[in-house]
Amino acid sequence: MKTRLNLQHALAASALVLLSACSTTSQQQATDNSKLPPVGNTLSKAAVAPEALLNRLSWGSNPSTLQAMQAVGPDRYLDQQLRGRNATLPAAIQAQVDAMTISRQPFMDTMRDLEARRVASEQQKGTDDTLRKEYQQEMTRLAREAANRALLRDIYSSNQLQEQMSWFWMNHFNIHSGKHNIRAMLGDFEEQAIRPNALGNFRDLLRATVMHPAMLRYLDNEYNAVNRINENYARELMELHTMGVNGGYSQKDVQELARVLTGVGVSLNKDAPRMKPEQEKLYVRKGMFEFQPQRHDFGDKQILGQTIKGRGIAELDDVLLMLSRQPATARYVSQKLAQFFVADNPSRDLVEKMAQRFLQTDGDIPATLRTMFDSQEFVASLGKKFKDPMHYMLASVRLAYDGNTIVNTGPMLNWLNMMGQQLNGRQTPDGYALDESAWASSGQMTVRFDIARSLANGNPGLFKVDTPAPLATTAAAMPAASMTPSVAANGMQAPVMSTPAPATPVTAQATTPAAPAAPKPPPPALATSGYVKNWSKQFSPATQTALSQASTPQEWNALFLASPEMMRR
């Protein structure tokens, strides 16, 4: 009996270590960068064009970012970005972020308040629809806040690489906002699981996503229990999050991983469930994350040829360590990073070098990225990667309104919707495609030209404080059964062009506190900007001829923003 109790105490302590690792990751990120090599001179030696380099390291080159890079040189600037330190926002933008509910109210309080609203609306079901509508609108408002915060950081953060990597990992660990109450969890998922680990360690990042209620709910693991196995999350954990579809695991490995994940779920209850005393010691709770030993399969498991002793939540840490150290995981993650930053089809040599660095550093993301950025393949690729909608929109806004304070991201959200890449709008867990063929259509180009014209003439919507339109994410949730591995494996793509969802009213009480109205700036002065004019000299003769024939500054702006060169980064 004594031995059994000691084991239980040890397991409980192991669980606490497992969970505490998630909460301290951001601190580790700021101090543990010893795996990065000293600053080199690859970029300086290659004499890369600064606009081209910034278009790859940031969400879009502009004079402010160029000034920051020129102050330290390209190689030291890259090193600073990789270390992810001292990211700042302009005071007016930080004030907008600080005023959001998702910044001011604890996540658990928000979710319990929403649950109370849901229960109340259910009690009125069939007689009065008011509470149900208010419940839905509040979730949409919270999702809108999360999207606003992400876009403001993308445009204004001094650490642009961290923001790009946050988007990359949000896409890699994709969750769809239309399911259940996930809309209300998006902000916390990004803030607690993704962003602090975006330039940290892959295993920490993986663990943080495994233990977030948004992921557990999206991939149905809250229903996974002993004798009632749900393999959905286990399959995506191997197929999409770590080893890749051809990573060398078997169906039996997926089934065994699903057994490890039994009992890992979500709870909003204030009290632990009733259980036997020996099980109480194994119960784990952190926020909405819950490990319920009554629902766990305590038998031994066999995964990738290794035995996982059945002992509770500690099994999960063993498996995450195993998966993060697989060569297949290193190659799969490196392949996706190289596809995002270098080319649609990066060379095997580059991916292998990155994978080896990933394994040598035990999943250090900056060190893996550094191997990629220091490669000649990266240097040679500058200016050639086709921009997805997110990159095109942000690059255009950052260039057109550098130095101005945007107070309304509504137009940007609509543009993303029209281009088929709305934030957290990808229904299947595989995330949006990263290659040119997914986005380079004639319909896509038509929308981009319209965006260019709108920005060229001075888009008033970006500087107009009004009631925000909700995200186009309130469509019916995708049935859990339809999110099958086969769908993900087939890479079912959202339509390139989609119709914006109709706006639904947002109550005054539910509206985000608006920042003070900023004076509407004049139309972008691209045509007279020395920075932009100098940049345009690198464009093709055909583009330069077209620009020279512009009859007005606004027309010049539009031609520049819609040029073939602005479609690439």
Second form
Amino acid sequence: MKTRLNLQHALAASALVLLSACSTTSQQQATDNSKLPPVGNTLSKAAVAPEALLNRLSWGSNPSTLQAMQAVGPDRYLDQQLRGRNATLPAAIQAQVDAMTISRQPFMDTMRDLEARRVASEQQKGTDDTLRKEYQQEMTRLAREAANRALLRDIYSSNQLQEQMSWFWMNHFNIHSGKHNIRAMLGDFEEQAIRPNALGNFRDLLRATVMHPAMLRYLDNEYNAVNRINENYARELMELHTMGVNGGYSQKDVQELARVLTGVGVSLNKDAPRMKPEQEKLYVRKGMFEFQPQRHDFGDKQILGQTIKGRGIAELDDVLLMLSRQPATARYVSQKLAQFFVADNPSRDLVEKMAQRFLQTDGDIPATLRTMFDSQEFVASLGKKFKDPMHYMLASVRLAYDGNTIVNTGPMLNWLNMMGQQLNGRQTPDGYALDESAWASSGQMTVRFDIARSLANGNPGLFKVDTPAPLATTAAAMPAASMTPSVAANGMQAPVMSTPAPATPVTAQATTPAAPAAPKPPPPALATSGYVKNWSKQFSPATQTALSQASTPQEWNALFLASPEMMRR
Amino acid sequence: MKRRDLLKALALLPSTAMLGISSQVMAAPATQNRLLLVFLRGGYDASNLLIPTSSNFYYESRPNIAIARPGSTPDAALALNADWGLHPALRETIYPMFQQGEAAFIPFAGTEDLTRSHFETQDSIEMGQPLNGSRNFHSGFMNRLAKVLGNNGKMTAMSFTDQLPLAMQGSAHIANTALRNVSKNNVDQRQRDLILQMYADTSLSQAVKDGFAMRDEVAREMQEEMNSANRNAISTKGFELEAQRIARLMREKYALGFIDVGGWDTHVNQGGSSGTLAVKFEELGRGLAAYRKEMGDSWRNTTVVVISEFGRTFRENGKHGTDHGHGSVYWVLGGGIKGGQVAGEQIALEAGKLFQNRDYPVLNEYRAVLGGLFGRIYGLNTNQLDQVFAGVKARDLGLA
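Got the form predicted alone; any chance of the form predicted together with the partner chain too?
First the chain shown before, then all remaining chains and molecules of the complex.
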């Protein structure tokens, strides 16, 4: 649909969206230009078990999600989810999200504030390193907020497919929280680059990641300049983000793409650098994204057999268009989607069908997904896919605490850590593996049983307001980031929490407080739930026998969550 | 060490003769010998580990990050021989091992895979299969080695990682657990039995059994760690502690171990004798020294092999870092090895000798080299080696 000519406008426009969205609360874009056909009846006709279907479409089946699906039927439910409309959070959860610094403070302000802190900490004389510590703590706090927000949405959002796809793309375009100051950027990367495009067009998604400072920093492109080539990003852009390692490009293509990417970097300065007037016209600045003509290689490039005329940022538009339209890209992306949603080794036939749809629709993600969900292969695969840690944990929490308001995702972050799949904890840009053999190992299973037991007994940590013990000076320096709004909101909305946890004293040692009395957690809705009891009747005779031997409801819960059936989706 | 002597004698015989004898004499491989494979993920800069000190071209190519020639400055390379030096961050740990004949290095080592992709190359090395032809993506060479060594109901191999790496995946059941932080929560015996019952007829049954058994093992070792920590006031941290824990389990139980250490992808400001990479080398060196110490008497029967997916560009890039290259340097450590040497085929590093004018060529193909090493360590015959690295002629570099 889009011609190459208006792509430049699109690039500028998307960058403006990037900027303007900073000041508004997050709102997923409805995919108005969606190429979805009218709703069919594939899923209804196949009469799939509702729990099985929801275990794929959502982060885990539970009574409230089942209700939402039954209200419209499976096909229409899928259609709604694919169109990415009407996503809502319960008010108490939305209030927690709204109270976060990452929701309230424009990203640019946050990054400038951090940079000022960093500079101040470096100027601090002598052995006193309080400023450095505060700087580090603030970045950690921001990363924690981002993780918190992601997990709350995963558990509670009414558009579960969008949240699954957000995680999927966060993994596909993986960035690592350990590098430089990237942990302060995670929230914005997810909110502006990934999530709005998770059910949109692949090229928009790709472009948004290219234009985000977190990616440019993570893959070192901010250091990529003419005659001082750094080819790290160029390589991963082809290998991991678009065409796949055997996608038909060469070492030479990588080097040429790196030349295209010269001058593409990150800046926090208020003003453009000084340069010659003819270069000034070519300078581009959108948020922290910067194209610096002085650092760019203006020679012509040869990529995948095509000549890219050297002329500035427009070269990048050409290349992104070219990469997103490669049949190799269509296949690689389709293959990964099918691996995530269908099977470790999806058939060539399915992948080919999806890739064709991807190419026909010029990278429309919902259309590609619809082709997959409408296949017999998808239907036949339900209940068979081994859950990766994220799926296991979220499905268990969603089921155990459906209807409760979790106020602290700390225990969940800890579980992800134990299972080796921390949010943005993958150091390398390939993201976590998604297949069974990577996860179904002995160490993994014992950890899952520990988590099952911990959840089964009613995990108090999830309902205890977390005070992450900022230094007094940190709290003073960040008045906007006060914890109180979320505390108030949670106290109001969570009936089980009649008395909020006493505020932990704000001291440096507050991580080991004098054990504040934990509020009584709600019992997990498993052994007492008709829905779950009924579901367990579909389980194997061996599992049912074990469940019947449970001596307490807690033990029943633990065995249910530890069962082979709960390991698959 | 009688078996090893016998093997060395046998190795001198023509291979056909060896094959004939070995099927009887060496039906059971020498599983009292231990092997730990350390995978440095990220393609570490081998040229700054094993420094080609006789090469002027090295110093021209790395104006900012080269390590000075031995003796020239206090933080210069540590001389290994006329051509090679060692990074000074390993002065206290690996260098003494080299001097005592317990460490060796194999430069120009690696795979013929030319993608220069971390992930592709890691996978292809871990699979250890021919590059052309169909590959089995769930059959790693360490798993095949475990299978050859035989299980007999005992655990032969263990991966000290969160996930089972491709090298350890395959038909032999191999347990895994990361030992950075060990969880204390545990289901009780009764719940264990019920869980085992639920999994009895599933494909996960063995993993669940292994998991429980391994958990007991780790708990015992951790108890020992706590006891000794009480005696010694100073406790270790990080990789050093992890390596110590691994050693305890390897000493007691396992013939094969795997650990990976990430973070070697140094595109920017990797530093020279100090800096990012030096800190990583120091940490790794301390961990390996801790491992050696903790192994105690068993160190004599232990081999540690350190590998990485590839080396990096010979020339530094514009930001004082290095990009993805080809050939790497492998390390071989152990109490019973013939160390103190830089082994394998080598070339002088001069302008025009680089592979694709960029990086180290691979002259010592990893399957041939590792096969040769495994043959020596475990006394494997050619049949058995062929099960590990199909169709590869093992190459004995005389290190074991």
